[in-house]
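Starting off, we have a lone chain in the form predicted alone, written out as structure tokens.
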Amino acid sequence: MSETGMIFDIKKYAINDGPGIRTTVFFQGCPLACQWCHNPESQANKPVLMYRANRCVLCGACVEVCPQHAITLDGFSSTDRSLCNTCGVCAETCYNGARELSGYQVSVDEVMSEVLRDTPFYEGSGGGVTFSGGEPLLQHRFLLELLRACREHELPTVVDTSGFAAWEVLNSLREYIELFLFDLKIMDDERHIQYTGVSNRLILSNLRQLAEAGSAITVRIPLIPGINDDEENLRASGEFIRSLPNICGVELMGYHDLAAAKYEALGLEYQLKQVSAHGKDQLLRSVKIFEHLCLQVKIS
């Protein structure tokens, strides 16, 4: 029987998660809680209920089937999340897709069955499989079995990670990984804790050890206006990256607020409501900081 783990999505024909055309497997669970997280449904290490009011037709079916009596209907649908145990009965009943669970258990065989269907696309484009999240290192045993299965089928692998895990975990996996997409968010430790919930000391240590061990790495930096896009942080990030071997390049990821609706669906407050995306000139200024440090950089 193959190893099992929890994921929340498998995205086909992904073109921004590594080289070529890829299938991206999104793991459930993350030790960070970044205020700008684009997949807030992935942070919990268990299934979470999402409710999208714009899809709800107020039929009342969910009220009738909820065993916890957590749902009420009085002109609008309301869920008492302190009573909800994410059993999923309401999501199964909701024919309009207003209610759904994010996060489900799968086996290695089930994931590989999906991944292998797109083998011709990988071969033709130089693509492969990317494991993202959430944080895939949080389920490192499941990830290891998936990486070994990909190796057996000669599928190139990428892991997109925050780097927040014991070095022993990274070291046990790296021989099966062709490329790491490694997030670097904020260099100042206090600010990193403020905006992500964790210290960056382990992250920076792992990035250095991974590079010195010979792993290929693309460093990804999410540009969040007013949080980490100042010249001081970007220059410090660039100087740190420049000190490392085996860095394939830097990818600056522009901010957008498309995930705001997900926070609403989870019953959470989106903390960056007042933040606006960068203009083209602002993005180019960021690029120049890294180019002046002789680093290969692109914007995604």
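For the two forms, the rigid core is made up of the largest set of C-alpha atoms that agree within 1.5 Å on superposition. Remember, it's a predicted structure, so these values are computed and weren't measured experimentally. Positions refer to the first chain, counted from 1. Compared with the form predicted together with its partner chain:
Relative to the superposed core, residue 76 undergoes a C-alpha shift of no less than 2 Å between the two forms.
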Contents of the next structure:
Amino acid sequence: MSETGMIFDIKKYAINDGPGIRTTVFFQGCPLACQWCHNPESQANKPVLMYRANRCVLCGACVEVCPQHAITLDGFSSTDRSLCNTCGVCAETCYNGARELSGYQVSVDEVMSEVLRDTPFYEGSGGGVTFSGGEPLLQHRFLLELLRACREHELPTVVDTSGFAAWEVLNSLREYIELFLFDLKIMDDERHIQYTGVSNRLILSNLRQLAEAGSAITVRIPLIPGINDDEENLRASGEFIRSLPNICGVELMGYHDLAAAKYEALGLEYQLKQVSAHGKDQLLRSVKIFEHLCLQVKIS
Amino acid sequence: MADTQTQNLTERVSKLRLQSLNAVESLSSERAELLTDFYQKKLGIMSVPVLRAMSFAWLLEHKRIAIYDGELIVGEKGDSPKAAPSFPELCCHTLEDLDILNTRSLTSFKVSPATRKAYQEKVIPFWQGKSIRDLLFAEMTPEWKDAYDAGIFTEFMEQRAPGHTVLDDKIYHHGMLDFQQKINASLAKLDYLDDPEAYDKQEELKAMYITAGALIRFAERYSALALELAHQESDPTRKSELEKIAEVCTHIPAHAPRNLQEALQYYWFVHLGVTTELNTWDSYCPGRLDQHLLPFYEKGLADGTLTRDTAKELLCCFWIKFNNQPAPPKVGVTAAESGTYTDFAQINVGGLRADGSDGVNEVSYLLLDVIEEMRLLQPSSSIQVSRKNPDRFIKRAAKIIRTGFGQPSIFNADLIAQELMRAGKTLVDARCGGSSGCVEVGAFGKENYNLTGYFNLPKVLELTLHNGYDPRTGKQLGPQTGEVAKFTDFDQLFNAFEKQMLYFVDIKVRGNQVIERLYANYMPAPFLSLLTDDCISSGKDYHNGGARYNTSYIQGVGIGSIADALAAIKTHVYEQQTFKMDDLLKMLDANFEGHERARQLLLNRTPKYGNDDDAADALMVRVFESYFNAVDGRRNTKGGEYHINMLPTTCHIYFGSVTGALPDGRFAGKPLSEGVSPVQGADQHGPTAVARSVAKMDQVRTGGTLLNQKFTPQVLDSEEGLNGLVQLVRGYFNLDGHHIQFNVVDAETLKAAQTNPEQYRSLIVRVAGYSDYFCDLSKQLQDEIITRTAYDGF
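Moving from the form predicted alone, what structure would you give for the form predicted together with its partner chain?
Okay, now the whole complex, with that chain kicking things off.
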């Protein structure tokens, strides 16, 4: 019996998660709680119930099957989340997919049989498998087994991480990872804590150690209007990155509010409702800051 | 949208292009009237091939000709741009047809009062009841007619002649005088003592000889007109252009071309000849234009008579000629089967050379520039991709694709060579072959390969579920293969389906065999024959087995729908026993009314084809194998065989409209899946999963498959996006996929175009094996395209 872990999705034809055509495995659970998180369903270390009202046909099947009697029908299907124990029975009965349980247990073999399917597309495109999340390092034993299995099948691997993990964990996985997509959010620690829930000290020190240890790294910065897109933060980020060896490049990821619907589906409030996406000019201004520091930068 | 791409065009080309775009499609009675004159006046005792050859010569001698201001390539099929001639000997329009064509809102053809009058007084009285179409329907059996009416299959040749073929490189080396010499040599070899067909061959060869001369004479008329116009012309530049045209039209088609302009003009006269002789399906195509033109291009650059820009201008003028020729207006069935102005001429770029080396050259890139900048529906374009071609080539095409105009489509040249070799072609003929029309393959210049009709696979399942009875027409159409409710396992059901399928394939093939002989006996095509190897050496007509290879295709439609329907039955009736068969049948007969929750279960809790899920994909393969076995290898009347391909054009809409609710949750009347694509919206795991699912079909044993993918523009915005597309194509082709095409436009835009068509007149989308103006499509087809799964935001 192979190691198991919890993921919430496997996406194929991923062309923005590292080189070539890739399959991205999304891990469930994250130690951070970034306000702009576009996968909020992945934050908890357990499955979460999502309800998308626009798919609901108000058939009432969920009301009947819920063992906790947590669901009522009142213009839409409403869940008392204090009663819900995410048993998933309602999602099973909801054929329209209005109710879905995000996060499920899988074995290494199961993940591998899925990711190996697209091998013909990795070869030639220089693609492979990307582990993302959530935070993949949070389930590092599971991740290690997956990485080893990928090595065995000669699949190139990328890990997309917040960098928030013990150095020993990172260090133990390092040799199996062709490329890190390492997120760098806010340089000021206080603000980092305010917006992500954790300090950036461990993250920054991991990034440095990883770079110095020789791992290939692309630094990814989500550009969140009004939160980390100020010149001071970007310049500080750029200078920090410039001081590191082995950085393959910097990717600025423009903000979008496509995740707002997910917050609604989770019964959570989206705190960045008022924030609107950058215009092209603003993005280019940010790019300039990094280019001035002689860093290879692109927008994605 | 179009302006950004078309701004590089020369003033001449911009003007001609705009004229072509603004010209209104009309029906021209010129050909019908001339033909009627000919048959009324000239009918004496003569062989059918010679009669047809003389009618061809008569048409080319008497049709009006014109050279329009600024043109470098000359000649129209009708009496003016976008005027479509008619073919009353094949199918004679009624006055009612003309009125419908004139007034219908989509793909209308203007019918002038004079045209209507000519039809009323001259054409209809002579041809009514005497066309091939009349004869054809009279010769079909009641079983054939019932199946045809029920929408189990369609018939391609009921109003258009077989064509579906493509020219090779022969006209670039031989003039019509050379062909006449070959004909004479063949005549000289006829063995009247031992060959009982010698006289028939003599008549066929004489007919070919007459048509070759007719084309030379046709070009001379243009030459004379150009000289006349040159005399009147005051502008010295235009004057010398007209003199050049006169010179070109004197040299070709009598002799082999010496330069690029002569090569293009020669092809164009040949194109007009083929499409005037008969209303051939897919008009006619020049094939590997980049390879054919390369020697002329290189020579022109070397001797200073050509630059890249002047070559491009000539090509643009050539492109406009194609766009001026709408598909022949249909009779009877109005827009149901295929409503489009597109006549399916396709330019092939890239692929392999005869020696197996990389066929991409400088002209390939020049043609791609022309395709991008002209942005015309016709000619359609495709790139033939071999593993030997560079990525740069695909990427150049991808940059055109992402502008959202559906062209070029992409074919797997290496697989096509394999497909053709499996079907008996030599290695060189296979390499020099390719795809035409939608996606069908053939040996260019050497094969008569016909699409004969679409075959409605899900409808056969519907009949199977009803023991051979068709709920829509209320007739027992098929054999009684058993009450499905009494079947105890899935195999019994599948065996019953196979019996039904075989029964209808037999009916279809019987019809085809008769129709082939109708064309062979009554509608020979001596001009097309002289262009197709080995008609001259065999002395036989294109329709009568004269070609080196002869293939009859029957195109399977709805493989995705039937795979999902069978997956639903297998899963929910036999495996999980969610429903009893009886209950499922009741739901289908009720079109799921009152069973929405069950329908949602069928839609969402069933393995679906297109997700790389072996449970569903295996059923697709099983249906494919059965269909293949039912059709492939049967003999046609031309010495060739039947093969299958999997393409729908727009027939999945028509077939859907006659097919009841299906067990996959599809409502009655809704479109079926198209080509080998999954059911619209059923594929949930991205394009690589679709590609892998589809590639489980052993496509090498087909004569072409069609896979549609829809991308939102954002995906292809970036370099990664473009590379992703290139590598997706490479990956699919490594898995032996035949063809893939992309619609790059988001659903929001399409919906907006539906609501405000006047603002989106120029919006072009990929339909099936061709592109079309979105606003010209039927509402059903528009809806269907909107629901094809779009990939974005990976």
